[in-house]
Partner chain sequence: MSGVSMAVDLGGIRMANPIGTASGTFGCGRQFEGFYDVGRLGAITTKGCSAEPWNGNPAPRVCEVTSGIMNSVGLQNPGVREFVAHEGAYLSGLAERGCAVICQVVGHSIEEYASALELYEELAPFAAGFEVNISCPNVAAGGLAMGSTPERAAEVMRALRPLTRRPVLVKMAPSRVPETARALEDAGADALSLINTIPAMSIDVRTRRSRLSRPTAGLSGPLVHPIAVRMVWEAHNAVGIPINGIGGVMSGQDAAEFILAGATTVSVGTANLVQPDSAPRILAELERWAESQGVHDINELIGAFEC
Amino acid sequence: MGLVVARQTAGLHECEVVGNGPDAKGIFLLRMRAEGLSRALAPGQFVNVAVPGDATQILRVPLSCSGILPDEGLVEISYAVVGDGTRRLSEVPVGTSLGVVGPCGHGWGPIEGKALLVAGGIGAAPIVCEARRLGVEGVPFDAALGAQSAARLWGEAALARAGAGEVLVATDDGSAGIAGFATLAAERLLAKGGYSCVLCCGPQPLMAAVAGLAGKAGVPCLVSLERMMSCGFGACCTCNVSLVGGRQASCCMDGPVFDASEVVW
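Form predicted alone: give me this chain's structure on its own.
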């Protein structure tokens, strides 16, 4: 499945924060003016952000893009506040200049036929970014979207606006959509048939399960993996991914998008 694109050379960009605020419970939307970066990024790639506020933290924070607007020179990042780095990022005021390395990694690549997009939690960010591209290109798609609760649900409206034929929501507590995980929503949509590929991002168990469902349905599947990408350019070897045949790959350089059938789950 030739679905990855050639990686562009990452560079250092100074980006101005033009918006940064809550978008759902525990989820923030960062909007940056980044003329060059917005023209270089592709959906599925990520950026490494130097977050101010603690001089002892020398590592950048890897974040997926949820929106790329080259005509406006903007890049949007939807992120969950889960640690000190993202907490400090949530406190960065408008007008701040951030040092951002990107574009990093491989994106989703070209999609042909009808796609099923599956996301859990903040894994919806790169899925929404791809949905926006598919909508512009006229590629049909449906989406399965999971979250812990209605309050933490993010991406449903964005997927609908992008042109999804159907968005099936699942929440752990049943407060929105069907009660259960995104895997249940994905299974119901896959049962309808007609998909040429599945794209998935979210917690590791979700991606492993969706990869299994897609395999049983005979549909190729791509996954956007999450690893501890400490450097972002393949030097530290902290984000290795085990592939079939005993091979090792670097998530930050060879991914984050992989063919699910090649990943050792």
Contents of the next structure:
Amino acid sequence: MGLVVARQTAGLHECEVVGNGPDAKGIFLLRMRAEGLSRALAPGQFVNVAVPGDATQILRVPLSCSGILPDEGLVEISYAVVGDGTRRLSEVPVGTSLGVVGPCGHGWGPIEGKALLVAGGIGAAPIVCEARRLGVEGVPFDAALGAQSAARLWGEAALARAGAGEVLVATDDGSAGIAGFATLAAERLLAKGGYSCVLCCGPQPLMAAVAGLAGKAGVPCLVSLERMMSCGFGACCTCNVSLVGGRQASCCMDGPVFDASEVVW
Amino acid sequence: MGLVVARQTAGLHECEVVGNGPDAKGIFLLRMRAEGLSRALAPGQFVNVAVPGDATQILRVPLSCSGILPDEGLVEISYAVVGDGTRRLSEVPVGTSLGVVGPCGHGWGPIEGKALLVAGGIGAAPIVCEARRLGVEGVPFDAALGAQSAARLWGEAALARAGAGEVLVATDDGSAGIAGFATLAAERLLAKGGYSCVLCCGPQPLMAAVAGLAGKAGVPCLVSLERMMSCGFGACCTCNVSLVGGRQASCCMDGPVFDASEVVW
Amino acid sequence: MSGVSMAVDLGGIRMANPIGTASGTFGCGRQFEGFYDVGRLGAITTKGCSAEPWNGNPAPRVCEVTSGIMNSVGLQNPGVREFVAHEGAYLSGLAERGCAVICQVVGHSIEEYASALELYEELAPFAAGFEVNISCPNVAAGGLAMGSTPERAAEVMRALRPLTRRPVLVKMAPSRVPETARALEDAGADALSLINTIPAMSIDVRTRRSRLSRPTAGLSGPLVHPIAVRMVWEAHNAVGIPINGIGGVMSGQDAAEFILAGATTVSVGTANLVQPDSAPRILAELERWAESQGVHDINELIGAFEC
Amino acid sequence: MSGVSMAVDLGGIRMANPIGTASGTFGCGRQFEGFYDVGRLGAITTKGCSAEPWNGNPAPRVCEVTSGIMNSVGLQNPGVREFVAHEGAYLSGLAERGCAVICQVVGHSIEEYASALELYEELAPFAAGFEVNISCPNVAAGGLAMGSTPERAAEVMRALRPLTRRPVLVKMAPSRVPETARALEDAGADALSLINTIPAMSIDVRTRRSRLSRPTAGLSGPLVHPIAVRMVWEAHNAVGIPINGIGGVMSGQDAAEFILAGATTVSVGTANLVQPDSAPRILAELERWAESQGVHDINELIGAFEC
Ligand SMILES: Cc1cc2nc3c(=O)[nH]c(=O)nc-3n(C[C@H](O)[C@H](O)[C@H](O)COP(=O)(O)OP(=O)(O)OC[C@H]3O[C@@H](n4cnc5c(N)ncnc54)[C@H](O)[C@@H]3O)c2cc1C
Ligand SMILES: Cc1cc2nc3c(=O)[nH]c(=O)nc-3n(C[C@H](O)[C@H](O)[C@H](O)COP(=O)(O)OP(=O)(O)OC[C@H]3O[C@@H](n4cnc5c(N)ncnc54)[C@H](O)[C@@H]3O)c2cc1C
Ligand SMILES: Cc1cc2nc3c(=O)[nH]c(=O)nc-3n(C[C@H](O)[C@H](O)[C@H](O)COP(=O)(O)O)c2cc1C
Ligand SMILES: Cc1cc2nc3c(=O)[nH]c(=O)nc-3n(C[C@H](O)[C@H](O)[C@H](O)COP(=O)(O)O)c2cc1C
Ligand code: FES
Ligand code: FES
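Same protein, different state: after the form predicted alone, show the form predicted together with its partner chain.
Okay, now the whole complex, with that chain kicking things off.
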């Protein structure tokens, strides 16, 4: 385990939308034809997408890839509609050409032993992407997956299909799986023991809590952080992550995946 | 003849586009369902149209009506694509609802005797609209019509259909009618005599020249002026027209039709 | 009916709600009666008027820039006398309908300001108060704005203070805000309006000429809003008198930002021109926001920005 | 191949063409090599570096506003020594490829500026010149910007002037432009860069808090362009030294406006972040415009605005 993944230099890509529609309540699946990108991307990396439709909004939207299909030349992105940019993205019709900057950041890196994947909400996107790689590489893993409700739950089937030993679901309202946050599911799985690492993505409080649990259990933990971003490739310092010891890292270049023990929560 | 047309107060209208396509080279015809407007508008008045497609451009586009069809509840606008706003308008699909402020300004007013209509380029829009009224009211008129080329010529058939005694066409390149500006055509017709008034719309130099010709011939002349505008209904003073004697008029409220002898050219 | 009390007091001008309109973007109000009942607004500010008529600048006077407009109207106005003769009856009626009428005065020198204010004081019983626009070119100082330094701004205010007992607002230029605000408060201003348009320039690169009839002109519209909010906050931190926030207000949310930053009232400007029914919509949105914040009185939200 | 000679001289910094990049929006240049050959640019300006490392402000550091962005990076930097250790080799190579490297220095006091410049003077033979960013908070003056008055700005410049024989630019804040420009020219600046970001504020009206980690932040992007053009014109009219125009340049036309208003060079900022290949496109568009204007040398167009 480690973060030493050779960095690809980000480039500009024109990607044709071949699919874009709802996949769960408030969650959309975007599929883009992106030959070059699909060969360059690794799970945990992200792309910075220019969303058309409102010229007054100039920033791109950073989105992890949830699926990388180099054989078909496709990249999949699963996104939650939370504000104006993602709403506009959800209205982009098939056939549109999107300007995409990527690959950005580095991915989860090589994983050995048995992994515990923990995801909350749309944080499942880079987790599912990684699960598929683990499955292909034959690395065993379990997953704890949280969502607000059964309707908003995304990723359960994909994790199972990818070869998860166990997928423990938690929903805030108890409408699927156990009632509670993903933290609870993670705690139960961690208690079983046998994990060599934890990979986590979701709301910041979830990641902080899981980092704490993993720390207590003595298991290394990787988290995929989110920050407000502009460039996505290390040019502007707007995406800082404070690390222990006072160092400032950039989420887009030094992350988005960080060793949880190095992050100031 | 005179400018004492009772002013309608401008209102906000949502108008459905029922037709929008090319009508001559670089000239489009927009047809809108606009029940209220179609009954309120008079030839020479204009509307101020919010054109969708680029939220960074906040001003409306002022456009004269070229056709008023109260029986069908339709308003027609003929416009030249000259910049970004009119280009975006030309891309508006049928079915779109446009936000329209109008009726704006006052029209040509009552005409007696025989009228000479003079138009250059898309200035023919409010002239054709007036010609139709004159035709219906049985007021005799001739017309001088100029354009850059035969392909860009717009309004000839409509003027003839409206009942023009004579339509003398001039094109800059001689590809239709006489070679030269509309001024030349106007001069020839004026020389025949018998006109009680001249109504003119087109590029500012054309209007200034025709105002001069009419003045020399002793025939009253009305011109429909253009100014960069913001509101279109008298709220901002951005559309000023300098009148002789130092008075400042507003193009949108005191015009767009002015007595040519009162304008500082 | 909203549960939130919306009435505010702008330095002695009592308003039924915080939403007014910015000088120069609202005619005298009459022009908007075809769009909605203007009497529902908290206030209107009339266009700047001088003692004698001003011709303003030649056309073109307006052009579009990214998310805004530039204007060089140049304070064209018919003079106070003629303005009141034409619009006084309408404005008296508007005041009776519950909308505060604020009359703006302009001048090229302190004497000209004083004459305009004296005329209004005499001819305009309907005026709830006056607004002094100090962005006019100062003839004595070679065309520099009357309010270009805190000292000069205060000089104008001090000279006008004795001429009326009605509230006097000063419309500030978007520069040197804290110092100027303090100087104006000391000079007796009852409230401050800010911001006026931001000097800007737009060149037609084909002709190498200005897109307007003058080299520079005033920028307004949505693009100025984040700058204006900062300036209102600076003024709020600098003085104790109330503030009328102006600049790029297109929505109730924009108005709410001003109120949180310390504005007691908010004036809608360019939005009136591009969407004539903006002001009442903004008022309704502001009211809904105040409700959602769980307050009983909009005054509880003034300056409630948390740093 | 264009027929127009594009080479310019920015106060002693010779540039192959007028297009550079603005400090803080271009990393050290290396980040853009995946998008295009950075060596084709006239210049790059590195991010502001101080003698000792600065941590900058907490997240969030950026938010979107209408046609622009606001940032509160707070001049995070690893210090001159570390910066040169990491990027010196790349920057030396870039300079050899024909792109002028301008190193920006920041400080909280005149002493800190001087230390940073001295370090660069010693460690950075690749630097064609230096840019002094006077928008940093002045610790001695309670956090007011070092360049907040013409006097203070000049003081910084005077102190730094003896420390290097290479050209020194000053990056000006967007306020009191003519006075400050004159004071800086008198103090020995070789050229002026303007504008830096405009202080602004954006409030989340639901939470009543700033959308960034600090109450105010710096505005940039297309919305600032008309204001920046006016300021460049003011500076051009006020001083004889050359000007580097910055602010909202998204197209060759925007760059052309700066040049007509009196800028010798133009720096691209926010555009680099939103569309990484902007700078070379802008250069190509500028070249085409110069051609269409029928000149043989871009220098003929500097200040060629006709009023
Ligand atoms: C490296 C990275 C990978 C991401 N991957 C995914 C993904 O795979 N799927 C997905 O649905 N979302 C992902 N996000 C979050 C996504 O970028 C934001 O939801 C999106 O930018 C919101 O934009 P908006 O205009 O719709 O909302 P806005 O109206 O701008 O904001 C809505 C909410 O989202 C937050 N937000 C806005 N921009 C960002 C941002 N850049 N980073 C974090 N929060 C933000 C705001 O603070 C606000 O709370 C990722 C973010 C980062 C930084
Ligand atoms: C009362 C009135 C009635 C009009 N009627 C018609 C009509 O029936 N058909 C028609 O094709 N055009 C008409 N126009 C002109 C039309 O408004 C402009 O062509 C249009 O606004 C250009 O917008 P744009 O964004 O496409 O071009 P821009 O890129 O904004 O400008 C292109 C050119 O048009 C000029 N222009 C822009 N706006 C105006 C304006 N408001 N007035 C005058 N010139 C302008 C500019 O100076 C420039 O030369 C009328 C204008 C007015 C004032
Ligand atoms: C066309 C126009 C005319 C204006 N005339 C005046 C004026 O006479 N007096 C004044 O103080 N401000 C005037 N202003 C400035 C506005 O009152 C307001 O301060 C500025 O436009 C910023 O607000 P906004 O962005 O909401 O328009 C004018 C603005 C515009 C757009
Ligand atoms: C993210 C970001 C970081 C910046 N950092 C600096 C800096 O370190 N030093 C500086 O002088 N200006 C800095 N600036 C300001 C830019 O150099 C430029 O002056 C300003 O953004 C205006 O230009 P623009 O509109 O093209 O971005 C920064 C701007 C941005 C957007
Ligand atoms: S987003 Fe620009 S450095 Fe990370
Ligand atoms: S366009 Fe506003 S007054 Fe004429």
